[in-house]
Structure formats: C-alpha cells, structure tokens
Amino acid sequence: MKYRTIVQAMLALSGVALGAAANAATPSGEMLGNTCAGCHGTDGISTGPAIPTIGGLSNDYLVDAMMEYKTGERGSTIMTRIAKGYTDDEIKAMSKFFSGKPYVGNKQKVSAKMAKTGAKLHKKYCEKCHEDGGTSAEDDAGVLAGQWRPYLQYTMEDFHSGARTMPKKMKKKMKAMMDKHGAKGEQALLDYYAGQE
C-alpha cells in the first residue's frame, strides 16, 4: 500500500514536470504567425495599405528584419515593441511559417506611364539586388512587386529621413538614380513595383 502511494506520487510529479516542459516549449510558427494576422492579414497577406505582405518572403529576410526590429537597428513605432516580445527561436519559427506561404501581391491602380519609366529605372538601378523585377524572394532583399504603394512610399521616406538605415549598395544606387531622375524617378519606381501583382 505504501509502495503504491509512493509510485502514484512519483507519477504525479513527473506529470507536472512534463507539463511544465511542454508549456515552456517554443510555440509553433503557425500559432505565432496567427498573432500577426491582425495587421499583416491571414497568412501574411496584407489588406492594409501601410502594412507589408510578409507571406512568401524568404526565411532569411524575415529573420533578419525581425532581429533588426528587436535590437532597434530598424526603427518602427510598433514593430520594435512587438519584436522585443519574441525569443530568437520564436522569431525563427514564425519566419519559417510565413516563408512557407505563397506570396500574394495586392492589386492596385498606378500610372501605366510612370510604371513603364519605373521598369527602366529598376533594370538600371535596382535589378541586381531585387531580382526579376522585384518579384523574387530568393534574393533575400525583400519582395517589392505587389506591395502596397503607400507602404513602399513610407519605407522610402524612412530611408531618406534616416529612421531606417539604407544598405550601402542601395544608398549608392539610389543617390545615382535621384541625382539623374529626381523624386519623379522614385515615384516611377514605386508605381512599377505597386503595379505588379
């Protein structure tokens, strides 16, 4: 009788220990990703013009972006606060979840004439990093094609104001483009990217 009681107590304690371990485990990427749906949309397909679509972006790009928000290297009033709440393992799990989703661009109206000019500027200044017209996730530079135009505009404003650091290569290319084509050239690029689905 006494032996039985001891065994039952040991089983109960091991159950508590296993339960605690299960609770401490990293939540699944899907579970974490679902918490992002309020802003980034279901499966990372944005429906808000100031929010990027993140479903279908590369795993490396998503991990880097979240780590930059977490450390404050990339500025954002909201994302820096949110990213600090996740562990590195949770960031990896949710990045893997979103990178496994198909990328779905947003349909929006742009100036066809400006987009045509933007296509030429993209080929000359941006194609080496943002491959295939900005549609490729494989280059780890982020998908630009089909992102909301206001989001692209705000991102460029952050780069120009210094709120977000422009990568060295991008800075050089953008300076060359702005010197020759000015703000109109940048608007043409945005129309080109936003005009693709």
Second form
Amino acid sequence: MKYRTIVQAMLALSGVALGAAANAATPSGEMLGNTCAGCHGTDGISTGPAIPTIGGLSNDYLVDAMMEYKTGERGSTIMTRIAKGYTDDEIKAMSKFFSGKPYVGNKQKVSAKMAKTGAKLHKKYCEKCHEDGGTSAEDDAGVLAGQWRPYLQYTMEDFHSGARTMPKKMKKKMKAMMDKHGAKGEQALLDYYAGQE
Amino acid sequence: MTQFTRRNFIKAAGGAAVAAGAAGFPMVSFGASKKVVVVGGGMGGAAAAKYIRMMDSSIEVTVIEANKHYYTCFMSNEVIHGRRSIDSIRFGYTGLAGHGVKVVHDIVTGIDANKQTVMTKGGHHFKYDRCIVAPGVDFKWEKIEGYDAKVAEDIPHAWKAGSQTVTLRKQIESMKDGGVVAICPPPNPFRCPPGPYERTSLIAAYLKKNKPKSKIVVLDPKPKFSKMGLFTAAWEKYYGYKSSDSMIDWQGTPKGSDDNVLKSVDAKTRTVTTGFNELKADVLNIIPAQKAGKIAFAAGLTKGDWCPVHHNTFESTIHKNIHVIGDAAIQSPLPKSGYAANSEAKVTAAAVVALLNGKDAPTPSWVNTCYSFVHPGDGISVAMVYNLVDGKVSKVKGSGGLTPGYAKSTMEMRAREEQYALSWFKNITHDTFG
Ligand SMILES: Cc1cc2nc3c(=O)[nH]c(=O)nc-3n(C[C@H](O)[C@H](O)[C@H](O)COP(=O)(O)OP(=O)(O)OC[C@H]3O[C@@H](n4cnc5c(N)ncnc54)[C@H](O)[C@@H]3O)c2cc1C
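Let's see the other form, the form predicted together with the partner chain, since the form predicted on its own is already up.
All chains and molecules follow, beginning with the one already shown.
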C-alpha cells in the first residue's frame, strides 16, 4: 500500500494521471480550444451576445473559471456539464491557448447618459480590481469592456442569486454601490462596459 | 507546364528517394504541392477547409460544393414555426474564399483513390494529396413505397434545409384549424436525433397559438428518442401531453414490432400506412431512413450505410488519404450533429496538416452541444466531451449530460438555454463560413 501511495505521488508530481494508460497524450491547447469555438467563436471571439468572448482573457482568470465550473462552485446551465470533461492539465492548456489570443471587444449601442453615470460608478467602486476601465486582462478579474451585455447581465444575476460567489472585495464594494445607487446603478455600469470597444 | 505533386516527384526522383527511405526522405515543401480537396461545403467540409488554411496557409485547399448557398438545418425548425426567415439560415462561400480556400460549385461524381483524383459532373479533375469527404446524408427512399425525391417536393422531409423547409412552413400556415399534422421520424441512426421532436414542439407552439383545435400525430418507428424525458415534460407543460385533449399524440413502437414503421404513402390523399396504422393527414412530414451521402458509396468508402474511419484522424479505414467527416462517417458515440461535424472537422484539419508536413497526427478532442427549443422562451440541451481511448472516440466519464429535468431546472435557466442556442447559432455559422 505504501509503495502504491509513493508511486501515485510520483506520478502526480510528474503530471501523469493514474488510469490514463489507455488514453493518448493530453491534447494541445489549440486542439482543446478549437472545440470551444463552436459556441464561443473562432479564437474565442464571440459573435453571439449571450455567450462571452473568452479569447484574450488572462490565463489565471480562465483557469479559475473552468475549475469553478468543474467543481460546481460556479453555477451554470451548461458550462458545469462541459468543464467536468477536462483534467486540470487540459484546463491549463486550453486557458493558455485562449489567453494567447487577442481580445476583440464588441462595442454595443447603449444609452450615453447611463454609460456616463456608469463610468463614474466604475471609478468609485470597481476600478481597483477591474483596472483601466475594465479593459485590462492582466488584473485577472476578467475583461469587462466590450464584453456582451446580455452575458454581463446573466453574470450579475448569478452573483445576486448566489449561483456564483463574489470575491470578498467585490461583495463589499457591490453592496456599497447597490445600497447607494440601486439596480439602476448596476445597469449604468453594464452600459458603461458594453459601450466600450 | 508540368506540375509535380509530391508523389510524382518521389516517382521521378526514383532511386534516390527510395534509398533515403520513407522516414529519411526530406519533406521538401513544394509550395502549392500540398493539395487538399474537400467534397461538400456543409458543416463539416467548410469548417475543415477553413481550419486547414488557418493552421497552414501553404496548403492549397479546394472545396467542391453542389450549391451556391448553404441553408443550415439547425434553426430550420424555427422557420417552420414561423419566427425566423429562411434567409436568416442561408450562408454563402465568400468567407471561405477570404481564407484562401478555392470554392468550386460542381457535383462530385467519383473519387479515384489510387490516382488521388476527384472527378466532377462538370468534367473536371482535381488531384489531391489528401481528400476530405463530407457529403452529409442521403435517404433510403426504397424503404417507403410511394415516396421518392419527386414526391418529397410536395410531401417534404425538410431534413435538408432549403426549399422544403419553406414548403412545410407554408403547408402548416395554410392548414385549417382542426387539421392533423403527421410526422414520421426515421429509425436510428439519423442526422440530429432530437430534431424531429424539436420540430414537433415548435409546430405545436404555432398551432396552439393559431389553430388550437389541431393535432400532431407522431408515428415513430422507435420505442424512445433523444432527450425524451425533457421533451415529454415540456409537452405536458405546454401542449397538454398525456391529457385527453393533448395537442401531441406521440406513438412509439415497441422493440421487435413494426407498429409505426412506415411502409407506404399515398401522396394524393396524404395517407400513410405503417405496420399497424393508417392515417390520413392534412400536412404530412416524412423523414426517411438515412445513409451516407451518395458520393460516399460511389467512392467505395462505405461499409453498410456509413463510412468507417480511424477515429484519431477520421481517415477512411478503406481508402488511404481520404478522410470522411460529419454525418456520413461512423463516429458513434459522437452524434450525427452539426456541432459534432464541426468538432470532427477540426480534429481532421489538424491531422491532415500534421500528416502533410510529415508529422504524427496530434491527440484529438471533441465536444458536442445540441440545443432544442421546446417552446418560445424555453430551451433544453445535451452536451458531452469526448476523447480517444484505445483508438476510439469515447465519452469522458462524468462530463456532459442533459439539462436537469423540469422538476429541477428553473424556467430562468431554460430561458437562458434558449438565448445560448441563438448565440451558438451565430458563433458556429461564423466559425464555419465566416
Ligand atoms: C431539422 C434539423 C435540425 C438540426 N438541428 C441541429 C442542432 O440544433 N445542432 C446541431 O449540432 N445539429 C443539428 N442538425 C444536424 C446538422 O445539420 C448535421 O448534422 C450537419 O449538417 C452535418 O454536417 P455534414 O457536413 O455532414 O453535412 P451537411 O451539412 O449536410 O453538408 C453536406 C454538403 O455536401 C454537399 N454535397 C453532398 N454531396 C455532394 C457532391 N457529390 N458534390 C458536391 N457537394 C456535395 C451538400 O450540398 C452539402 O452542402 C439538425 C438537422 C436537422 C435536419
């Protein structure tokens, strides 16, 4: 038994999963990523407003999202079912693939007035983590600028329902924002993000 | 001008090449000498062509497609329902041309596997180093007396989208309230397993709103069908299924019986005869049993009704250098779906690019996600991740599955699934033709 444990530990260290003997090597990030493109668009650039663009998001953000779907920590109608199909190594490989692609945002038509209010709220409550007006991937908080508005709306609904857990800092800031500006403030924020390139 | 294909060159170079040995022979790149010919520019063929060009732009890719425009089968049930126009499911080939794919509109009549040549009705010959065959399905007309391609113009299958989709829509639109729509789904295996039941649902949604006294009878030659629990739950919710005045009457066939196996059609009276029933309908939709597209048989790529392939590359197990993808291939446990065809196309593109560059085919991975609409505002899905185990496509344990049942999934979740389906449609068509 002891010997087995050691072997297992060694295999785990070398990145080889036990029981994978019959399987071929881990597919490349490109191979895995291409299977996602059916829903998320070529190179992760989504042209469908309910599905987020994932090309050009940060590696850490993508790995976290997939791992949360896989464990069920982040709720979803479909991604929880799909994420369970991948090993941690595969998740890392596909995340690396998409993080290496350019982010192409979708500037959407929004109310200019709301977006202006949103810009102010963003500065006050969100900019600290979602840097540069939500355009940065490097902050590992997900790119918000130019992301599809229906998707952003779903995301906020999930945060409020508890299907997705807000990071501690976000929870505090969002509560402060909602207390002061309410649902309209949230809509203004989404308009601000969706109205950018 | 003499054009050297790589094969020719090896022959011409003679002894030198042989002496160097297969592995040792330098894979000199001859520019345009790496030729791929794709037969059929549908979901599988078009995606394969585009992705080969994206992966290696030194490969010359020619798609030979019969039609100037492609109508997607997915979302065609929405056209039949009436909430989408036929134009919104039509796609052209300029996007592929933009990737440097040569698109030829012609009908492929034969493939000479020895000479590595594709022949067309227009009298043209295309040499290839690797050929990808993606012709979709053909119908087994001979199984139903009185039904053939000509009768199908009036009694549509609408299982290839286009003019028949419009015909079926028009017939349902002009049917009187209180009329009977009969749908005859095919036996397994066939293109899009949930398709006939999505169609049933969406026709019911239209009738419920516009002609509430009408009925839909589904004469199914099978005892059960894809996403059955979800569909029937939705039918209960919206169309009174299981109640005395249900709009939908689904009649299955127990295993071993031929109760609802379609035997013949009387086109004049729109009457169908099955092993047990005779039914006169106002609108009749017959979806015949299916097999691989005609060219797959002409090229000797079939075993039984479909084309056997090595799953790691989708190369035919019968003819070398020819790959078969999409509905025509034997891909089970992957379904015959557009998403699966797209996934197979990319695995095959990567394999073809590697092999043409003297490398091993990479480890494959596939996904399938199929959405169905059961009512406007209500969508369901099935998804699965697949990998290669012992040389075969296999489901990754623990992954995928159905939308949770109606007792467990909320209306809000399923409304999202509908929106995801619509966004999926935009992305997969752009991924294929854009
Ligand atoms: C009603 C319905 C709903 C569907 N819904 C979904 C869905 O929601 N999701 C999903 O994933 N799938 C869906 N499908 C299934 C999907 O449409 C098919 O699985 C998919 O189109 C298969 O792709 P393919 O490349 O094999 O064939 P096709 O897309 O049919 O393409 C074959 C192409 O080859 C051409 N061709 C054939 N023979 C020749 C020849 N000899 N010479 C030149 N060209 C030729 C044809 O003109 C055609 O363009 C649905 C199908 C139906 C009928």
